[in-house]
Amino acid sequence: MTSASDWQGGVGRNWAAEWERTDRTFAALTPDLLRAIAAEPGAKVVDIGCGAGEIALAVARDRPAAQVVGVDISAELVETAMTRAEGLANLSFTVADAASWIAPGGAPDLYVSRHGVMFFEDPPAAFAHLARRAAPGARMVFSCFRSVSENTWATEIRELLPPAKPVAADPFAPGPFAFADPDHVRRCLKGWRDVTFRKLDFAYVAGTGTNPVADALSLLSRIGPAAAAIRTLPDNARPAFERGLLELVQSRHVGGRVCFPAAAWLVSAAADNA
């Protein structure tokens, strides 16, 4: 489970410190997920759960005549968000809780996020609220990731860890992988119709660079699973975890990237609200 005071704290601070390696490791996907915008009209567009605002900043020079809004509720994020934003009139940044949080300048008629609406607390009520403050028929697209088994990066890296008791835990709970079912993502979306959900596969880029090895290292130490495990496993549980850690990153370097098989959904929808 990520919850928001996860990204409130220690977990927003690292994504906001290495926003540059974290787009990349959505490269290969985000262009996808701009054309499906980009085939949606929309004037007041709101980028749900923005981070350090590569989305937003996309939507907001690809239509220089709409307001865009991006929404976080990691301060740190949305302070790097708004650095990168310098010179664009057209678009804004805010800390808040998208779940709750009133446009103030009128109904957006286009939502977007790039795996941002997995973390809500409450998915049902945070959607039905969405559709209820958009424009009449607004859309929505977002991208999420399908299973834990089909994104190698997650599977591989939990192999690692010793074993232990099991414990039962809700599948849908907020975390990278609550939106992995799309008839649990249906029930969610109260007040949206039209719902499609498109496959997308690609490679998550770890690692690059003079020595993509310690640059996938690096990153993997500071975000997502790997990053949780070295912060608390036991001291003597530890060592064999980053062995392990180095050996898998050393099988997955090729042509100079550290790269690992990913997939995600392409979900749009509308408001249901006509």
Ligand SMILES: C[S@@+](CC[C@H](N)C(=O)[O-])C[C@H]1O[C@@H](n2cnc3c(N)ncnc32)[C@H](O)[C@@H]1O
Given for the second form:
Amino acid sequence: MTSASDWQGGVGRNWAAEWERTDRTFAALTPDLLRAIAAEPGAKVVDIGCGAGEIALAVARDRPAAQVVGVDISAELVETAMTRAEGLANLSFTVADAASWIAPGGAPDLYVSRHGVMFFEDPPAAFAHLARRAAPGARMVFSCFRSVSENTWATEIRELLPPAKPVAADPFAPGPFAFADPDHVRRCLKGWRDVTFRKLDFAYVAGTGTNPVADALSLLSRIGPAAAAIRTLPDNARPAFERGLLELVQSRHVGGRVCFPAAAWLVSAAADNA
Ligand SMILES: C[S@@+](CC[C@H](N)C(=O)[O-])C[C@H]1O[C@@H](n2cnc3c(N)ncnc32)[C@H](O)[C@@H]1O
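If the structure you just shared is the form predicted on its own, then what does the corresponding form predicted together with the ligand look like?
The complete assembly is shown below, putting the previous chain first.
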């Protein structure tokens, strides 16, 4: 689970510090998402959970006549996004919970998000709010991870963890895999119709450069499930985990990059408010 307070605290801070490398982990997915966004009309565009702003920036550059707003709950990420947006008059960023935020410049006609919507604490309420506040028939396009088992970057790291007592975890709790199940996503999309899902398989690029293994290790030690394990494992279990992580990263080092198979949904919908 990754809660709003995680994003407002250390998780958001780490993502802000690592924005270039987190953008890179999505580099093989982003062009497909941007093509899907480009196919939609929209003059008031909102990027939900915009993070350091790569998608909002791309949309603002692509649509100079549109007003684009990136909304994120992490002040550090919004600050980072703002520094990247200098000189783009049609782009702004704001710190807010997108689940209850009201766009000041009129009703949005296009919502976009790269992996930002599966962290809502109450997704049906959040999507119903977004639909109520949207222009009639507004469109939405977002990406989210498919199941853990299809996302090798996560399963291979989890396999390195020492066996733990099984706990009954809620598969739909806010987090990277909360929107893996399309039936659940459909149930969450209150106020939205014509929901479609397209599979996108992509390479999660963890390491590049002169020493891709060291690059991947330092990123994974700061972001995602390995970082969480390093923070929380007892001292006597951490060295074995770190050794396993090194071996895993070495095994995924091919052709000057460290990559893991990753799997996402590209979801689109229309607001049922016309
Ligand atoms: C996995 S990151 C993706 C960030 C960005 N979209 C990207 O692709 O780099 C998820 C983002 O959603 C944001 N977020 C989580 N819950 C949110 C909420 N209720 N309202 C706005 N942003 C939220 C987080 O702060 C974080 O920046």
